Ligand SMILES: NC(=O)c1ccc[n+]([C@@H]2O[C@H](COP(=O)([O-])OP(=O)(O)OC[C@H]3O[C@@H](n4cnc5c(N)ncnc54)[C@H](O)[C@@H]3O)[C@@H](O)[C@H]2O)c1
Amino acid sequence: MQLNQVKAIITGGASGLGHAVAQHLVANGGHVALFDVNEEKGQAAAQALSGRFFRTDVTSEEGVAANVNAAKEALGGLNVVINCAGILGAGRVLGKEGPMALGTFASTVMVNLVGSFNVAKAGASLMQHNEAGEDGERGVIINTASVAAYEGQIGQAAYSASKGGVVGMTLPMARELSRFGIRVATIAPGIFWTPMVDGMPPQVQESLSASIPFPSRLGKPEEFASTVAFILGNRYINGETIRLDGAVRLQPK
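Just the structure of that chain by itself now, the form predicted alone.
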């Protein structure tokens, strides 16, 4: 798929990795609709990108379905869904305050895993009716996992479970949607510069950078965005999770 043909929904598009993806697509002629819970940032980001913003709770089935339909109308079509919305849900199973509240675990899984599935299936429901392009392609779904799906650290039980679920659903979803010409892929980023990292003390940022073999620095959001673009442009990438991590392997803590 050529980037100037892209009509994409991007969850978490108001900031961080999602916003970087939106900027990259628009800079290359694509059109975007941003889904986010942050109204102020979302409106500002969409305006700067000449896109559209829809305040969206990705865990709401009815809300997502309505916004996906509205986004398709606003964009004049829909052929890409990119799921970047997510929360950390950090906490130990047995913490100082006692066992982790089940609600903490459940909410993390709901946003990161169920939310990704919710937006993906709503998007696929519309994309299946697109006119087939080269190789019969009608759409692309790209989800965001994490290296924590493979090497979760202490305190990441909920987060790792949610991201492991995203990795796990990639292949079966790709297999099922292949008959409609819809590809599914996932990116598992390592440690990237995000608003969360920006707020950390300099010594913590330096320690994180030193833990990455090469290049020994944090990932740049634009590197994530260029990986999204690579997946969109290469139709033979399907059912795969790509680690984007500078060869880092997370330690237990």
Second form
Amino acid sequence: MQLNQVKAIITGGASGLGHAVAQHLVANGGHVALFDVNEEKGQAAAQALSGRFFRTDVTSEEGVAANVNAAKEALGGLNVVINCAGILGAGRVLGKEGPMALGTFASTVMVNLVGSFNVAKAGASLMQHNEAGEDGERGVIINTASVAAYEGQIGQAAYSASKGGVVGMTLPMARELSRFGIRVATIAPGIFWTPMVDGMPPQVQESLSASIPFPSRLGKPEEFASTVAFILGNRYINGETIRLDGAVRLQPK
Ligand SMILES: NC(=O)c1ccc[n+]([C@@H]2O[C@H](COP(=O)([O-])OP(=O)(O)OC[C@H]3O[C@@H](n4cnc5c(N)ncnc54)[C@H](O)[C@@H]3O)[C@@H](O)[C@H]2O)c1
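Moving on from the form predicted alone, kindly provide the form predicted in complex with the named molecule as a structure.
To see the whole picture, the full complex is given below, headed by that same chain.
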């Protein structure tokens, strides 16, 4: 898919990786609708990009369905869904104050996994009716997992479970949606410099950078965005999760 033909919903588009994707797509002639719970940042980001903002909680089935429809109207079509909304949900299974509250585990899985599924299915439901492009392509769904899907650290049981689920649903979804010409791919980022990481203590950030073999620094959101663009442009990528991590392999802690 050519970037200037892209009409994309980007969840988590108010911040970090999602925002970088929105910037990249718009800079290349695409049109974007940002879905986020952060109204202030979302409105500002959308305005700066001449895009649209829809206050959306990705865990709401009704809210997502309504806003996906509204976004398609506003964009004059929909052919790309990019799931970047996510939360850390950090915490030990057996913490100092007792076992992790089930709500912590469940809400992490709700936002990161169930939310991604929710937006993907609502998007696919509309994109299946698109006019077929080259090779019969009608749309692309890109999810964001994490390397924590594979080697989660202590304190990441909930986060890793949610991201492992995102990796797991990628192939069956790609297989199922292939009859509509809708591709599904996932990116599993290592450690990127975004507000999510910005909030961590400096010593944690330094040790994270030092743990990355090459280049020994945090990933840049633009590097994530250019990977999204690569997936959009290369029709043969389907059903796969791509690690984007400078060869980092997370240690237990
Ligand atoms: N930054 C990293 O190092 C890193 C590494 C691996 C994976 N990821 C994943 O990449 C994605 C983007 O992360 P980021 O670093 O840009 O984080 P970020 O915190 O900068 O952005 C996440 C955005 O998601 C939004 N959001 C949270 N809950 C939501 C909900 N229920 N509905 C709609 N929007 C919601 C937030 O408001 C925020 O704008 C996340 O899924 C994250 O797990 C990030």
